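One chain comes next, on its own, written out as structure tokens in the form predicted on its own.
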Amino acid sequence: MKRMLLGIMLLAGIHGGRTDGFAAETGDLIKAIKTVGGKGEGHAAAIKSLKLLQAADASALPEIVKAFDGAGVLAANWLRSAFESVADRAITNKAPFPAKQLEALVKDTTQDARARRLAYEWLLKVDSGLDDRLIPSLLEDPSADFRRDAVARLLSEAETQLAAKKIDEAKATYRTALRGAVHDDQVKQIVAALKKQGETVDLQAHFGFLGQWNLIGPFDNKDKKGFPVVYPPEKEIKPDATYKGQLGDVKWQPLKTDDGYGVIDIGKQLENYKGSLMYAETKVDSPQDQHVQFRLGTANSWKLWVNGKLIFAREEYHRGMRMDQYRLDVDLKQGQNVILLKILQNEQTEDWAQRYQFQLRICDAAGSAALGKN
């Protein structure tokens, strides 16, 4: 690394601060920046490389965009800084700008979403027609931000159609917008508009919430001691089994929610057993091996297993609950997959500590349902 940086610094000295002739060195500078670690590894070398990269000409911009792939949070921030410095100088000085190359990278969905968005925002400064040319094609883009832009255009179009009394056209536009909508506020706007026209939307299916579960419990969690305890459902899932629970024998029982956001409310649908824990189990079928996100919301402590593998656990009570509160990367296998959730309630008596509920959905990285509801 030191030898590489020395060569780079010598090149800088030879060129006297000029940026022409640096194309061949851009890769080395980027490599030094991407080696920076969260604990400061490679920091000094990365800082020097960043300063040199910031002095490059605009021809380096496409390579910086590509460099976001695999970059950690810190390295990505530095790459953003380099891109913005180079792009701002080029635009200010009206220097040649690689607009066509950058637009191609924005369209390339294999590129890092952060980098695509960064390039798009700077392209807008030099290409006023970019939005009209690009955004309509991004309704089902892997980037949630681009989807939001595409949906917003359709919502505006639908409102114009409604104002012109073109009701059928407006409904069709809303339905198209719904296909790409992953943000709750936009979905609610579409649902409300369609409801006025006599159409309903299955929110569970749209977001991918799991609404059918089998629950068993309560098991003991007095004094919050149940989190590490391995109760029988963690060892085996037998639909007809009976176990000794906190208040007597317990067995699996089905529980379904009609809530649009898939909320399973243990406290209201069953009972708010204080100082207890429950297990919730369900199965989903995947048409192929695939990488998905599990997005969980709960105010309770929890553990989550998929096909017997512990995915994540959090021992924290009454932190509040919201949609997509926890995002977990999960690999599903082709065919049936078994999901097991351990959800724990403590013994607090305050009004704000009475929520005993959860919601779980399966989606892609953009937030679009991966499987539909179960």
Given for the second form:
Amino acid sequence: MKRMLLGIMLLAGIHGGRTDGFAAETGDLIKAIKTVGGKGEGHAAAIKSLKLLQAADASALPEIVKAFDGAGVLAANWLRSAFESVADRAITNKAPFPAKQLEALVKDTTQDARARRLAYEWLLKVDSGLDDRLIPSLLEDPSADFRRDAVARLLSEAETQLAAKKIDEAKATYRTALRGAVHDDQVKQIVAALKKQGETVDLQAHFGFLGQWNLIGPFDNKDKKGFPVVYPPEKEIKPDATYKGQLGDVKWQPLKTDDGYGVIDIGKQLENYKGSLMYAETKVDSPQDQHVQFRLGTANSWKLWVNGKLIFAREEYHRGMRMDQYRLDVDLKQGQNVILLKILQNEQTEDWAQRYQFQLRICDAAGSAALGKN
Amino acid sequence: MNRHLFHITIVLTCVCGLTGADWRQFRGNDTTSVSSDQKVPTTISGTSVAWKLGLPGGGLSGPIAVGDQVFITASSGPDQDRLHVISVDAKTGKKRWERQYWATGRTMCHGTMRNATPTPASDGQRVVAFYSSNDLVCLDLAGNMLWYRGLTHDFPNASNSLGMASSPVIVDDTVIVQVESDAESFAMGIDVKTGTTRWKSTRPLRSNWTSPAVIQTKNGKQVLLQSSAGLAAIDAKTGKVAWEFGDGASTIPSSAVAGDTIYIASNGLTAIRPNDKGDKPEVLWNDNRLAPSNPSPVVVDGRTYTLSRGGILIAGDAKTGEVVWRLRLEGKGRYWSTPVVARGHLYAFHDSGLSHVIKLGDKKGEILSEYDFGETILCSPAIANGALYVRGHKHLWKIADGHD
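Could you please show the structure of the form predicted together with its partner chain, as a counterpart to the form predicted on its own just displayed?
Complete assembly follows, chain above in first position.
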């Protein structure tokens, strides 16, 4: 009975518009939702709180946006759903909508990038001029989605300038667009347009691909048995060391790539040693301690260590390779950081199963290069 | 009063079940691809298009129909990381609500696939949407989210760089998902009310795109999990394996069930009949000539129907495995969409968007209509309330006589 009364009181508080106790109650609901973790952790409390929060009126929306700060990826989706249910009902019922407060939060880059984008997309439903007001200023925003919109506008502007034979203006506009571009399709469009005007783009630098490595191998991976084997480079990185490899003694050797997308092609640059594995090592300097994303592409199995710490390991062969295939959260320390990649080739004979390649870049959460190329 | 309401609910539930009004998951309520609907059109043409709705993203997920709503999922964005769940008014074709989420798992797929590849499922009160990124969301029919799980978030190696395709099924109050890849594989039973895990079992470490099927046994419903290793029948509530068929099976077309017999894409097409003792099921027959390509087989009225790689519809005798007749439909491109059957007619959709309605005869099949939807179709349609719901890469169509 007491529990039922509490529920009725909470609902009354939320439906009854702003009251002194409202903020605290919304805060409690949000707090319960933010405890959601993996494997169903925290669901019991979160489900009850979400039901109440989804029933709130639109005045709760700014607080929901602020709540994304510190929310994990799962909790963010729970909060998102609460926001959408509340916003959808308010707009459908033509109820008061806190547009000014939400717009202020969208402009506030200290707020969570996902939440700002969410608020923006719902504001567009009630304010059709919002994109014209906001997007041009968001070229280098922490949100990849905002950057994409800003870049798209500049590309359109550059095409108009080209059509009017304003070549220098168009080139300048493309260069500006490139500053914000984090999606490969847009970058390709810019690069192609600039190339027509005789200009080149350093793609490795733009995306933050690492193009200079030291490699050692091959070591044995017959029958795919090498994945768990700890070969010497996993224990120590000694530039002058010699080890017994699969085909004889092996030593570290430098290998660089001029490929714009930083693809190190072991099969072409060295040899496609079937049933083998290689280690690739490089170093990057970070001006400060910072949280970054490592984005790896490879069709081979792999393990990645940064400063001796295993970041991730994956045993999958030849299911495709793409830029940014794997996104890994990494904490870099100020100064030198050592990156070690174990890359494994199996013995498949099909044409589509011959890649022995990888590409790795370091960027921020939006996909913008964090350090430049090494 | 409460008891009165309870009885009314039970009666309504039974009536809906008998008429097969809903189409609640991939291949329908009982995962057979067969509908008892008696009003669905037996030809498709431009005039039978009741409505056409543009979708906010791509997808290979099929539509499902629950009451007066049709649900569809989609994924959008340059990285396919925006997930959409959309409710459509079945009568008008207007969007009732849409909810979006951010993918928490890997979104990379083969070029022909999309993150929104698994078909959603419903228990009649809730909708469960699943994605290649192994994001699993449950909403009520009004669009209020009930819970959200990220299965790749929980098990980070559970992904496939070609994409995942297995659609969930709901049995009683358990959602069953099959998450199988080279790097990590499991099946999981999840409480549909709370989103918490009831059971998790290890599955073969091999990429797999098949979906669970459901078989009714004397001891209740069992869920059939297919993989390259074969087939395992499990209890939905506990995940406990009742029996296994270990002769290997395809990893793309899923098993079909008709009565007490299972038709599995293994050594061509193999018919097996489980027994009550939990022993290895009896193999009734197998025949290479009935091998399905990508679409799952359909078994109805004593006939098996499979689509060959060359675009030939093959009818087989479900008791003997003998080929009864063949009908060439379309040789260019491929079939991915599992056909559906109602009123003695089979509805097949080529990846080019070309549809065929075939009248299923004892000795031959007859093409009654060919209609080009004009865009890629890779998923299976739904049949509900006298209508066929067809999903292409960009649109959702309702096909109905008289546009009810």
